[in-house]
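A single chain comes next, written as structure tokens; it is the form predicted on its own.
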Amino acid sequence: MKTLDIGIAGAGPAGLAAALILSRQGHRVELIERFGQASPVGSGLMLQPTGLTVLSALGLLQPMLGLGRRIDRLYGADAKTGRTVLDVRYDALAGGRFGLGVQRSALFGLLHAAVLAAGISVRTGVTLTAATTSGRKAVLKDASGGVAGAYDLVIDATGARSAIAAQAATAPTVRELAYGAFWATLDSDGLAHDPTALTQRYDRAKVMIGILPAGRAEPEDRERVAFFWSVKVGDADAVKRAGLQTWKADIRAHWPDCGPLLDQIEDWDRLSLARYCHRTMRPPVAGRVVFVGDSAHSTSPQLGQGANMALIDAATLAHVLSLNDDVDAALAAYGRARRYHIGLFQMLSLAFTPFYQSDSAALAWVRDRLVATIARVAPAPALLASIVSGTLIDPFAAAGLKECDWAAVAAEFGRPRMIEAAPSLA
């Protein structure tokens, strides 16, 4: 592939990773961000073996491990009876896989610092509303209708409610999901919790409370946790009107151990309301515009795949561009390479979400009794672990990567080796 002029809309993890990888391959890259200063959005997330492998290839795994908190288990119990509802352990799979709980600001900070160190152009304060293809060029339009830039290729990484994606001919209808969540990043002092597990409590499918150990935002910071409570988006204002103390009392009734976290929440400003939607771009390409991350495939966070899928998208796009001397052929190859992995996890997320966030008492009953029992019988534990880790379908080969040797990573803490020699994005 010849050197391309590439415009990337959005400086989140997907856009930053794509900019870094493509710049290292020799392309001229410009990042365009709508905020006056690029910054992270959200509380905490789980980096899975998929996303961690991309960070390893970028040379960023060691500092990420130093900031995050290793997660070995996902555990959920009924808030009233204590019955185990969910118990997924990474060690059900061979190879020593694990997850990493991180603050979004930590992931953003590492990627953003690497982009700046690489001298990649970052233009801020520009709201992009559309991208069109004219001949062999992709043209970005701003909110005034003016041309923000013309490139050989435009990458849309502006997220789940991308205005650029909404204007694309391949854009499907966005399905707004009824349930969202209140999130906060809080100190873990005095909190009784498992520091190696994402822990949740449920009351049917209408209440889900979770604690994710999320490590540090900066090396000198104290460790924190991401705390979340599911809520119907349409009910969020009514919850606020009822008062913060009423909300806290409800959580304490379901999970008394949350007290040290609730004591830190003095007003509603300490909480952020996350809204979720479901949509899948098929194909994730429109002319010379390609979609990555949530702009290509958005869904609920039940499987914790969002940032990880975005990182794999970026690596796969860069890989197919390196293999093809024609942009259009490369974009078609990108759509094929990501089709099955994205399709599977979009389907699984849509199927699993109602069991954990819905008004259905019947689905909650099935989850708590039937599904929880089956999940303990082989080969279900390994199957669930492969779903959570994002490896039920191998996404690495299509991205030109080999998965990390996780036993070596754990033993050397941040000095990863590959199982086989593989091309490195670094």
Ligand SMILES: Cc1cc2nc3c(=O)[nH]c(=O)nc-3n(C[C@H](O)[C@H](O)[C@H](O)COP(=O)(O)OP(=O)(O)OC[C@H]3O[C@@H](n4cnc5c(N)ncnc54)[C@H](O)[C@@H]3O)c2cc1C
Second form
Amino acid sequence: MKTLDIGIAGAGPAGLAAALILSRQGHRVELIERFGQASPVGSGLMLQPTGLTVLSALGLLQPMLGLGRRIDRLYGADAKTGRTVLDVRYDALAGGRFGLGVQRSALFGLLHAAVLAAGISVRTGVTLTAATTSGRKAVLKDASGGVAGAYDLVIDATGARSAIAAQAATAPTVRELAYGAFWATLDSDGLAHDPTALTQRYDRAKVMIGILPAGRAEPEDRERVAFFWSVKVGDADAVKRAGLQTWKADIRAHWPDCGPLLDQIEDWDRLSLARYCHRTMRPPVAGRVVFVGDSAHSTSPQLGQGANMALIDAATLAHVLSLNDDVDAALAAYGRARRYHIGLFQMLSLAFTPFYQSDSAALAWVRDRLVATIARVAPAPALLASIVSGTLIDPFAAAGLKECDWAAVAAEFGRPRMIEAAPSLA
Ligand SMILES: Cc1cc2nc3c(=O)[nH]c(=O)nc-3n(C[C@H](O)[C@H](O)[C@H](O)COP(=O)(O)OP(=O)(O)OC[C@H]3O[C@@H](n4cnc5c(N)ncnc54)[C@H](O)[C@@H]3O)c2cc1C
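Next block, the form predicted together with the ligand, ref. the form predicted on its own:
Complete assembly follows, chain above in first position.
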């Protein structure tokens, strides 16, 4: 592939990773971001073996492991009865896999610093509204209708509510999800929790409270957790009007251990409301414009795959561009390469989400009685572990990646901060 001029819209995980890989392949890359200063949005997230393998290929695994918290288990219990509803362990699969709870700012900080160190041009404060193809060129338009740049290839990485994707010939149908969540990043001091687990409490499918150990934003920072409380987006204003104390009392009633976290929330500004939408762009290509990350596929974060899929998208796109002399052939190959992995996880997310976030008492009953029982019987534990790992279908080969040898990673980087003994709630 000859050297291309590539314009990348959006400096989230997908855009930053794509910029980094493609620049290392010798392409001239320009990143354009709407914020005056590129910065992360949101609280914490889980990196899976998929996303961690991409970070490893970028040489960023070691610093990421140093900042994040190793997660070995996803554990959820009924808030009233204490009955185990969900217990997924990575070690149900051979290979020593694990997840990593991270603060968004830690992931963003590493990728952004690497982009700047690589000398990649980053233009900020430009809101992009559309991308069109004219012959062999793709043109990015800004909010004033002016041309922000003309390139051999435009990569749209502007996220779930991408205006560029909405304008594209292959624009996906958007399904707004009724439930979202209040999220906050909070100090973990004094909190009795399992630092090796994403831990959740449920009351039917209407209430879901979670604590994700998310490590540090910077090496010298203190440890934090991402705390979330599921809410119907349409009810969020009424919840706020009822007052912070009422909201806290409700959470304490469901999960008294959350006290030290709630004490840190003094006003609603400490919480951000995340809204989710489900959409899949097929194919994730329109002319010389290609879509990666949430702009190509977004869903509820129930399976914790979004940022990982974004990183895999970026790696796969760069790989097919390195294999094909023709840009259009490469883009078609990208669509084919990501089709089944994305399709499967979008389908699973759509299927699983109502069991945890919906008004259905029946689905919650099935989850608590039937699914919880089946989940303990082989091969279900291994299957669930491979769903959570993002590896139910191998996404690595099509991205030209080899999955990390996790035992070797643990041996090289050590496990001290990752799995120190701590009180378990389970
Ligand atoms: C509450 C919550 C929890 C989540 N938990 C997890 C998890 O545990 N694990 C996981 O893997 N994923 C999780 N996700 C999903 C994950 O956050 C996304 O999949 C991931 O951030 C997608 O990355 P992206 O780069 O495609 O998009 P984004 O992160 O949305 O980045 C888009 C970038 O584009 C910029 N931009 C947007 N519009 C424009 C415009 N018009 N012009 C210029 N720039 C623009 C934005 O400012 C931003 O910098 C979660 C999501 C939410 C909301």
